[in-house]
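Next up: just one chain, as C-alpha cells, the form predicted alone.
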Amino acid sequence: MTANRIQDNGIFHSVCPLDCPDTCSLHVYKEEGRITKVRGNPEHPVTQGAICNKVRHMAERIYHPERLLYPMKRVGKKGHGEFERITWEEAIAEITSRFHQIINRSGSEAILPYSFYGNMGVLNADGMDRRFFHRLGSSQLNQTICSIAGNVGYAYTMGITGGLQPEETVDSKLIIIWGGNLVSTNMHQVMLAEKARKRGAKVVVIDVHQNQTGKWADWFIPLRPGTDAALALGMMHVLFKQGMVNEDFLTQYTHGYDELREHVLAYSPDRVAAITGVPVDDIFKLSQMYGEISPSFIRIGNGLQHHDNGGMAVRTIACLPALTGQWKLRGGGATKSNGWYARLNETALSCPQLRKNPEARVINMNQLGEALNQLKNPPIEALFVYNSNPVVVAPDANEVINGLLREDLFTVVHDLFLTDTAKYADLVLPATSSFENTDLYKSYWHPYIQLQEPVIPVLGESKSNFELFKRLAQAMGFEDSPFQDTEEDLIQQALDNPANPYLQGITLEGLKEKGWMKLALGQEKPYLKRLPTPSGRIELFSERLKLEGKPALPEYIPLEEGYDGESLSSAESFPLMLITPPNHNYLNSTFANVEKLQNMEKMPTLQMHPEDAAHRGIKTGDQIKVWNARGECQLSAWVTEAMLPGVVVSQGLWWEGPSGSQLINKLTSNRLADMGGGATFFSTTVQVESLRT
C-alpha cells in the first residue's frame, strides 16, 4: 500500500460511503492522478475483498461529465434546471442574507435542513452540519425514512438493537432471510450464508416477491404485503402447541412467556393461511424446521418494516429466537442492525447545547410535501437539501414538488449533482465525493469502525459538508468553540463514548496504522444480561407498550391502506398493493445517473402477476399506467409469476427522464408507521391499466 495518500499513482485505502449495511473496505487504484478502477480490500476481516457492481463503477460517478465543479444560482424557473456560476463567495453572501432576513422576520424555525445519508461519514452526516443548525436555531427533521420503525420494534422485544455478529452466521443450521433482499443489499450475509449452505446449512426466504435473493434460496415463501406479524406468531402457535419451546431460556431470559402461550393460540395455522397467503402445510413446515434445526438464525431485513405495522412486524420476528432458545448457541439468534454496538458520542458530534431554542419544532422528514405546503407560525421558509434526494426518495412526490414550486421558498442544494431536487433550487453548491474528504465510519451490520482520508485533491471548487458548514457558521458570525474544530478533532470526539465500553481502545492513531479497527466486544452476548427492558430480560410481554396504550403481545395489525387480514381495503378502487424495493444497481437514487449501470437496469418496470395482467389485457414490454388518488406513473410491464396474485412490484427510484413519468413515490403516501415515525412506502394500493391504443 501507497502511504501518501495524493501520490498520483498506487494502490490506496478507502471506504464505501453508501447507506448499506456491509460498509466496505476498498483499494482505489489511481494512475497519473486518477481513479482508474475501484476494487474491495482481501485483507478485510468481513469484506474480504468483494465488493458489489455499484462500487466497482465508483470512478464513473466521480468523474461524470455532469458532476457540478462550482456553486450555481437559479436563472430559469423552478424546476427547470436553468441556473448559471457563481463564486462561492457569492453564495455564501446569498445563504446568510437570506437566513438573517427570514430569521428577523420569522424566527429561525422557518429554516429546514433536510439530510440523510446519501453518505455515511461520520463527520458530514453527523458532525458540523448538526452543529451549525443548532446554533442556527433552525426547526429540527426527525430523520425516520429508512429503518427506525424496526429498529423500535426490535428495541420492545430486546432493549437493545444489537443482534448476531456477522462472522457467528457461517455456524448457523438454518438461515431464514426475512424481508429482505441481501444479495443487492448486503451482499457478505450472502456470502457467510453460502459458507454455511455447504457445511449443511438450509436457506428460507420469506418476502413478497422473489428478487434475486428468493431465487438463490433453498426454499422461498411468498406471503401478502404487510402480513409478516401473523406468520411470525402462526408459527409460535405451532412451536408452543408441539412442544417445540426451549422451556428452560424461556423461564431465566424472557418475560411474559405465559401470556403469549395462551395468546398465540388465537393464531392457529388455518387463520394465518388465510390472511397470508401462505399454505397451511408450509406454515406446519417452516415451523417444524425452525423448532427443530439449532442454531438458527434469523437476518431480518428493511422491507417489511415499510408498512403501516412494520415496527409491531419486526417486534414479533424479534421474538421467535427467544422461544426456541437460539441466543445462546454460536450462529443462533438474529440481526436486524447491529449499529448499537458501534455507538459512538452523538453529543459530541453534533452539540445540541448550541440550540438556543431545545424545544423547537420536530419535522418528519417523511412528511416533506406536507411541511412545505400546509405549515404555518411560521411556514417553512428556506429549506436547506444535503445528502439526500427528495423529489426522489421521499414519499407523496407530487406534494414534495409543489411545495419545492413556491415562489417565496428559499432552497439551497449541496449535492455531486444537478438532481431533481436541485432543479428546485434557488442555489445549487457543489459537494465533495468521499474519496475527497476525512471522515470515520461505522457499520450497522460488521464490528468494524473505518477511518477515510482523502485519496484524491477535491475536484473543481467543490466543498464538504464540514467545510460548507464550518464557513457557514464563520459567515453567520458564531464564534462558538465547536466551529473552530477540525476533522481530527471531530473523529477523537465521536470515539470518546465511556457509555459505550465495545469503543475502547479504538482510537485515532490506531485507525491511521491499518484503517479499521475491531470493536471490543469479545464473547459478549448482552441478550444473556440484563437488558435495558423494563424487565430486564427479552420482552415477549412488554411493559412499554402497554404503558404506551399499544398492544403489550405481538400482534398482527392489518394495514390501513392494503390488506386487512380478509381482503384489501381500497380495493374497489385501487386493487393492487404496490411494493418498490431496491433494485441491483442503484442504491435509492445513487447511480441512477450513470450509464453503465442505466444499461444494467434498462427501464424502470411493474411486475405483475399473469393473473393480475391478463384481467387488463397487458403483456410484457406494454406502456402502462399505474395510478392512485395522490398520482400516477407511466412503467413497462413485466409479467412474472415471482410474487402472489394481488401485487405488483416496482423495484428502484428512477430519476425523472424524458420517457415521461416515472417517479414511484408519486403514488406512496406520507402515513407513519407504527413506531417511530416510520415511512410506509409498501402500504400503497394502486390500478393500472394499458396504455396500447
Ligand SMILES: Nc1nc2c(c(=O)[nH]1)N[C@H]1C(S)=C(S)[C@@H](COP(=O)(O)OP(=O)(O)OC[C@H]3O[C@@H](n4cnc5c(=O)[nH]c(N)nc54)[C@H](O)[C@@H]3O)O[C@H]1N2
Contents of the next structure:
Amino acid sequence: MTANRIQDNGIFHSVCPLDCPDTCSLHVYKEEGRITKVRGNPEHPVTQGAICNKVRHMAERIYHPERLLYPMKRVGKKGHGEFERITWEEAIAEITSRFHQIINRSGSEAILPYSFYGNMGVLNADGMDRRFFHRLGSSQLNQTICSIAGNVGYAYTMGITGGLQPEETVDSKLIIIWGGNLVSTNMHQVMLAEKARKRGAKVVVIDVHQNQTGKWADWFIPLRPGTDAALALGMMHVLFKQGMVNEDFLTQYTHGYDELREHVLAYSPDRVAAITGVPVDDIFKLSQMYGEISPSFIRIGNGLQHHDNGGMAVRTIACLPALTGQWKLRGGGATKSNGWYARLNETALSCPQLRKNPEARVINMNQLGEALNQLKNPPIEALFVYNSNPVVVAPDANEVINGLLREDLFTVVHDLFLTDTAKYADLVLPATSSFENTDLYKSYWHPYIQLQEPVIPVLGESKSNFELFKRLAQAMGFEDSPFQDTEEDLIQQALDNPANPYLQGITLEGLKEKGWMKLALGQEKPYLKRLPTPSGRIELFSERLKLEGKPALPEYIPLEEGYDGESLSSAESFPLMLITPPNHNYLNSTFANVEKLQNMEKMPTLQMHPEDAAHRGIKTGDQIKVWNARGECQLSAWVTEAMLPGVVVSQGLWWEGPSGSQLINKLTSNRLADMGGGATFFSTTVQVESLRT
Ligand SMILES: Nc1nc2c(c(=O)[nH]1)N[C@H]1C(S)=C(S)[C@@H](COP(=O)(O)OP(=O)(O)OC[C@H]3O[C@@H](n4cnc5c(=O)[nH]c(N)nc54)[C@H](O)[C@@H]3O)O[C@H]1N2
Ligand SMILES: Nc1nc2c(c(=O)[nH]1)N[C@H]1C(S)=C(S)[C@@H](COP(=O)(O)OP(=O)(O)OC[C@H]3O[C@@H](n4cnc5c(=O)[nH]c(N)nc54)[C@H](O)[C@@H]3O)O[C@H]1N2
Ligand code: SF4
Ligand SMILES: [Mo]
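Mind pulling up the form predicted together with this ligand next to the form predicted alone we just looked at?
The next block holds the full complex; its first chain is the one shown before.
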C-alpha cells in the first residue's frame, strides 16, 4: 500500500461512497496517474476482498466522457439540456445575487436544498452543506425517501435502530431475509449467510418477487405486497398457541406480552393465508421453524417498508425475536439498520445553531413536486440539488418535472453528470467524485469507520460539496467560524461524540494508519439491559403509539392503494400492484449512464405473471404501456412466474430515455407512509396493455 495518495502508480486505500449497507473498503489500482481498476480490500473484515460488479466498473464512471468538468448556464428552454460554459466566478456571483434577491423579496425560506446520499461521506452530505443552509435560513428538507418508516417502526419496538452485528450472523442457524434483495443490495450479508449455511443454517426469503435472492434461498415464500405484518402476526399466533415462546425472556425483557398473546388470537393461519396468499401449511411450517431453530436471524430489508403500512410492518416483524428469546444468543435477533451504533456528532457537523429561524418550515422530500407547485407564503423560488437525482428517484415524477419547468424557479444542480434533473437546471455545477475528496464514512450495517483521502487529483474544474459550500458561504459574506473549518477539523468534530460510547478510541490519526477502525462494541448486547424505549424494555405494547393515536400493539393495516385477500382498496381500473425495486447493476439512478452496466441490464422491463399477461395478449418482448392516474411508462414485457398473479415488477431506476417514457416514478405516489413521513413507492396500482398493433 502506498502512503502518498496522489502518486501516479500503486494501490491506494479508498472507501465506496455509495448508499449501500456494505460500505466497502476499496483498493484503487493506478497506472500513470489513472485508475485502472477498483477491487475489494482483502484485509477488511467485512469486505474480505469482494465488491460488487457496479463498483468494479467505477473507473468507467469516474472517467466517463460525459463527466461535467466546468460550470454551465442554461441557454435553451428549461428541460432541453442546452447549456454554455461559464466560469466559477460567474456561477458563484449568479447564485449569490439570486439568493440575495430572493431573500430580500420573499425571505430565506423561499430557498430549498434538495439532497440525499449520492455520496455517503459525512463531510460532503451532512457537513459544510448543512452549515451553509442553516446559516442561510432556507426551508429544511426532511430526508425521508429511503428507510425512515421502517427505522421509526423498528425503534417503537426496540428503542434503537440497531440489531445484530454482521459478523455474528455466521453463527445463525436460521436466516430469514424479509423484503430485501440482498444478493444485489447487501452482498456481504449473503457471503456471511453462505458461511452460516455451510455450518448447517437454512435461508428463508419472504418477498413479493423471486429475484436473485429468492432463487438463492433454501425456501422462497412469495406473498402479496404490503401484507407482511399479517404474516408475522400469524407466526406469533402459532408460536403462542403451540407453546414455542420463551416465557423467561418475555417476562424479563419485554413490555406487554400478555396483551400481545390475546391480540394475536385474531390472526389465525386461515385468516392470514387469505390476506397474504401464503398457504396455511406454509404458515405453520415457517412458524415451527422459527419456534424450533436457534439462533435465528431476521434481516429486515428496505423493500417491505416502502408501503403505506411500512412502519407498522417493520415494528411488527421486530417483535418476533423477543418471542423466542433470540436476543440472548450470538447470531440471534434481527437487523433493519445498524446506524445507531455509529452515531457521529451530528450537531458539531451540521451546526444547527447557525440557523436564526429554527422554526423554518420543513418539507418532506417525497413531496417535492407538490412543494414546487403548490407551496405559498413563500413559494419555493430557488432549488439547490446535490447528491440526488430527484427527477428519476422521487415519487410522482410528472409533478416534479412540472415544478422544475416553472419559469420563475431558479434551479442549481451540483452533480458529476448532466442527469435528468440537471437538464432542468438554470446552473449546473461540476462535482468531484469521492476518490478526489477527503471524507469520513460510517456504515449503517457494519461496525467500521473509514477514512477517504484523495487518490486522484480533481478532474477539470469540479468541486467537492465541502469546497463548494465553503466557497458559497464566503461569497454570501458568512463570517462565522464554522465556515473556516478544514476537512480534518470536521472529521475530528464528528468523531468527538460523548453520547456514543462506541466511538471511543476512534481517531483521525488511527484512521490514517490503516484506513478503518472498529467501533468499540463488545460481544454482548449491553443495550438489552436498558433499551431507550419508555419502558426500557422491548415494547410489544407501545404506550407511545397509543398516545399518537396509532395501534399500540403490532397490527396489520391494509394498504391505501393495493389489495389483499380481504379488501380491494383501489380503483378497479388499476388492478395490478406495481413494485419498482432497484436492479443489480445500478445504485438507484447512479451508473444508469455507464454503458457496460447498461448493457448488462439491457432495458427496462415489466415482469408479469403468465395469467396477467395472457388476459391482455402480452408476450415476452412486447412493448407495453403501463399507466395509472398519475402517469404512463412504456416498457418491455417479461412474462415470468416470479410473482403471484396481480403483481408486476419493474427493476431499476432508469434515466428518462429518449422518449421520456422510462421514468418509473411517473407512476408512484407522493402519499406518505404510516411512520416518519416515509415513501410509499411500492403501494402503487397500475393497468397494462400491449402496444403491439
Ligand atoms: N444493486 C443495488 N444495490 C443497492 C441499491 C441499488 O439501487 N442497487 N440501492 C441501495 C439503497 S439506497 C437501498 S435503500 C437498499 C435497498 O435494498 P433492499 O433492502 O434489498 O430493498 P429493496 O431492493 O428496495 O427491496 C427489496 C425487496 O423488497 C421486495 N418487496 C416489495 N414490497 C414488498 C412487500 O410488501 N413485502 C415483502 N416481503 N417484500 C417486498 C421487493 O420485491 C424487493 O425484492 O439497497 C442499496 N443497495
Ligand atoms: N420507484 C422507486 N424509487 C426509488 C426507490 C425505489 O426502490 N423505487 N428507492 C429510493 C431510495 S431507497 C433511495 S435511497 C433514493 C435514492 O435517491 P438518490 O440519493 O437521488 O440516488 P441516486 O439516483 O444514486 O442519485 C445520486 C446523485 O448524486 C450524484 N452524486 C454522487 N456523488 C456526489 C457528490 O459528491 N456531490 C454531488 N453534488 N453529487 C454527487 C450522483 O451522480 C447522482 O446523480 O431513491 C428512491 N427512489
Ligand atoms: S455498492 Fe455496496 S457492495 Fe458495491 S462496493 Fe459499494 S459498498 Fe460494496
Ligand atoms: Mo435507499
